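There is one chain below, alone, in structure tokens, taken in the form predicted alone.
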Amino acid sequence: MAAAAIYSLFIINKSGGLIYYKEYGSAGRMDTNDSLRVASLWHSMHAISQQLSPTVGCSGIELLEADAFDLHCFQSLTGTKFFVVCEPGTLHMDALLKVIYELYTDYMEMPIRCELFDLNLSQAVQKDRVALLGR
């Protein structure tokens, strides 16, 4: 099976602040501004879901569903979001995010930039989906 095809990946604090960026080949680029832009347009839309809700004990928008894209998020216990644009229909997304949040606790300082996390989180996207589940 093929690996899935990501656009790119945001993790942001609690407070919405963009700590990680990196696009895997997306067919529009954005520079600095867009992507922080993006990251917190998704911190505000994901909290006020959470208010909104009308189940108890929502933790915000998991999924969004779009014409051209999938974004797919994972918020951590310390409110720390990890979120992936990728193609639409993309399967085994929450899995990814795991594999990325572990990679994040095992490698990370603030702010990102450790080369062992990048060469780590490389590997996890380029795996094929069916290694993925079976970690």
Contents of the next structure:
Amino acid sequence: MAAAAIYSLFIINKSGGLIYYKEYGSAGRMDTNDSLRVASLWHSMHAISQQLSPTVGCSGIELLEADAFDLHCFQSLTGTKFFVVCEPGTLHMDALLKVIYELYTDYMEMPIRCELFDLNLSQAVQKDRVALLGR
Amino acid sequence: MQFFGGSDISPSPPAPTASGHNAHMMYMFNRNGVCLFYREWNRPLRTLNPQQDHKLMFGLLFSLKSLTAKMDPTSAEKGNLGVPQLPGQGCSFHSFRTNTYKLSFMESPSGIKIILVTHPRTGDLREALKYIYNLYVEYVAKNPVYAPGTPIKCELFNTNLDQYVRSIS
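Alt. form predicted together with the partner chain, vs. the form predicted alone above:
The complete assembly is shown below, putting the previous chain first.
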């Protein structure tokens, strides 16, 4: 059985702007401009696919099967899209995208945790000041 | 079903399985974007009027083909994004799936695009689309009364198509 080959990974924000792009080795490397255009185009295609749905509740393309590759896409509740370009027939890409999503949210959480830390710190400082002044 | 050309030309249809309307709708376009055919079997949701819907579908396919040609990881030489691809040129796609439907796509060498929209768990319909293309060839293209590039209005084509689509799982 052939090993799974992942060619590239894209993360785009809810407006279609490219947040992250990584090439894992393919003949079809793209320069920055092209990767930005591809991300933007995918964002639009994803939206249009919802408009053409024959039934309600469509959340956009999850899998695109092309001649030379498959594209798996995961959209978070906040509208951030994670998509991976891989060899046709590669399994477990959905699970991989969820893992990448979790890693991404962990990373994004860090600034928030820092904010909470600052908040708690200032509250603590305020309490001390009152205590000092009240002396 | 026996076609004039014999069974070696037309691919034999996949074995019929469960019946029932699992197909939502079908489109056919020519290379110029003219919608030659639209048939609906089960479409509870229509967000646009027919003309807009057809144009949007064609536009989506055009852009997806442009995208797949550009994203092809096995080819180094690619044109710019948005440049029209000739039929057969560049990496194309054969299907995509959302949570509510699966769209299967086929383009003939002459640029006839066939699109079948079915339920999301449908299998690979590439052979089915080839069979439908053959129905088109036999009942429409070979019909001396049919003018290429015009909407298809052929009862025999419709009947045979309906019958065949009902048999695909």
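Take the two forms, superpose them, and find the largest set of C-alpha atoms that agree within 1.5 Å; that set is the rigid core. Because the structure is a prediction, the values reported are computed rather than measured. Residue numbers count along the first chain shown, from 1.
Residue displacement note: Leu121 has its CA displaced by at least 2 Å between these two forms (rigid core superposed).
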